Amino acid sequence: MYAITIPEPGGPEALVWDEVPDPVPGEGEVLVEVVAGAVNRADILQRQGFYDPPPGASPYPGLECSGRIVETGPGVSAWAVGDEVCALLAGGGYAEKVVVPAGQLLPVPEGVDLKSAAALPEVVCTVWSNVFMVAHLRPAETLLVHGGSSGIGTMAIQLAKAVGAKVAVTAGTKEKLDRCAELGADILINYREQDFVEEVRKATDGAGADVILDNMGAKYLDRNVQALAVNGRLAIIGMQGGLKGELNIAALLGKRGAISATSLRARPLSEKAAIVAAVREHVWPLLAAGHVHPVVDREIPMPDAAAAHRVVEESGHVGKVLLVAP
């Protein structure tokens, strides 16, 4: 098969379209033929040298996918060949093939086509671990998503509409700010020319937000906390915005708050199966009734990876970009 390999870390063109060998499932695995994958933050940190896969992973880029089951491994009894999937992955997804856990596969949901469900596990995963089962959000309570317009930013603003809660988003244009306001967002914030803690503040009378999604990390710890709510909930996804910050912890206590940081790509099987079967649960039923959908700003073929990665690095999209297998 071919697949995207980083022979040497660096920029975009450090993307190879290359012919690796097949991979094989093992046991409780299924192969899949790729039809598309997407484009994560991810992925640049590993083509950049920052982020090596797991240990047994697949080596080339890639946490999601969408395609057809072609085989399956001992001990699989609930997909066969044939079966159409999207899935969450530790690695591969930039390839013609990838084998999966079959714990981490998910069914096509019903009303989006095979291509756009690449755009979902991923996204989907990340944001209802982090802000329904770490974090509890629940209806009436605020949400502030920064990174409002990113493929989990748009995700985030569905899933909290859809059980009722109201929405804040920062992003850095009035064009991203739209698109969010169009999947349901209340309260829109131009991060380079407001703050975002006033302007939660004014938008909640002076509560604050009850939980906050982050992706910037360092940059916003401080900043975050003064913008929640009593008994509010922080919870990090990312360090786009640096690894090291510092903590009132004063502050913290005074909002009786709490913070989480978590990721996917490491976890234990069993932690992934449960996060996927918890969003096969809640959020596949969401999406067949149309409540909730893919948000995909453009499809890129994945021999021309490096395309993708430079369109995602410039920040200009609005959802995910995804890879279109040949």
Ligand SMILES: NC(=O)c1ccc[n+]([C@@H]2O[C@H](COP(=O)([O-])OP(=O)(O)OC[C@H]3O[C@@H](n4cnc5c(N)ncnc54)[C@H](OP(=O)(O)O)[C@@H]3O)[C@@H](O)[C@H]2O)c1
Second form
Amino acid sequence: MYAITIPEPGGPEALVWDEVPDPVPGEGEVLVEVVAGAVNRADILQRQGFYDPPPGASPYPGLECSGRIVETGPGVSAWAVGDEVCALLAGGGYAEKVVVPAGQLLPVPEGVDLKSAAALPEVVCTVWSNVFMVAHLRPAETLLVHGGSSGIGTMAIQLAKAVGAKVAVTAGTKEKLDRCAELGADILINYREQDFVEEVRKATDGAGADVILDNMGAKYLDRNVQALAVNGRLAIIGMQGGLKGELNIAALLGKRGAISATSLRARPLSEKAAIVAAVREHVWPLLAAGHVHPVVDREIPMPDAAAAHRVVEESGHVGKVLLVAP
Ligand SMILES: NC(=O)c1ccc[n+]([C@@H]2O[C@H](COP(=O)([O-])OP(=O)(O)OC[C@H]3O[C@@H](n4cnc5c(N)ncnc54)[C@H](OP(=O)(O)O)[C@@H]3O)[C@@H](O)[C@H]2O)c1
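Having displayed the form predicted alone, please output the structure of the form predicted in complex with this ligand.
Every component of the complex follows; first up is the chain already shown.
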């Protein structure tokens, strides 16, 4: 088969479409012929040499895909050859074929085409596990999503609205904020021109955000704590603004606040399977009912993954960039 390989870390040109051995499914795994993959920010870090795949994972990038099952390994009974699926991966989605643990497979949701389903697994699992399973966002609470027009952000807005929460977002341009509003965001904050702490307070009668989904890490740590409501929960999933920040413990204590931080990729198979099962139970019906949909910015042929990385690195997208297999 062919896959995007990274012979040497570097810029987008480091991504090379090359012939590689076919993967073979083991116990509890299936082989999926990939129809589409999708780009995640983590893939860029992997390409640059800053984010190695976890032990045992495929060396090729790609944390999600959609496609058809072409082979099942021993011990797989819930899935069959020919099933159309999408999958959460620890790697290997930028390839013509990928091996997937059965617990990380999802059926293509009703009302979603096979290609677009590739835009779902990573963002839905990340948002559901952090915002709902860890931070327990409840109806009528306020969620602040940083990077509202990102792959993650566009899904977070829709899921929070679907459960009846109020949503505030930050983004860097008016056009991106407009797209967030179309998805249901109620409070629109341009992070280049406005102070999100002040804007969130103003929009919540001084209360603040009950849950914050944060991609920035260190740079926003102090201001995120300031923007939290009493009993607020800050869920950190990214470090785009640095790794080490100073935490004002007194401020957090005064809020009776909580901070969580998780990474999906390195979680054990059992935890990923539990998240995938929760997503299938809670999110798949929302997709089938049309309350939530994948937001696809554009499709790029997989061998030209470098072009897709350029788009994402320049933040020229809203939602997800798909890589379509030849
Ligand atoms: N922990 C996990 O398991 C996990 C899983 C998936 C993703 N993530 C993380 O989630 C984040 C989003 O991932 P993605 O793939 O959806 O990324 P993406 O589509 O590339 O989006 C990145 C976003 O960062 C925003 N941004 C840049 N500077 C900002 C600032 N100062 N304030 C607020 N937002 C800012 C950009 O907004 P503009 O375009 O408006 O500038 C853009 O929306 C990344 O940090 C990623 O690493 C974590």
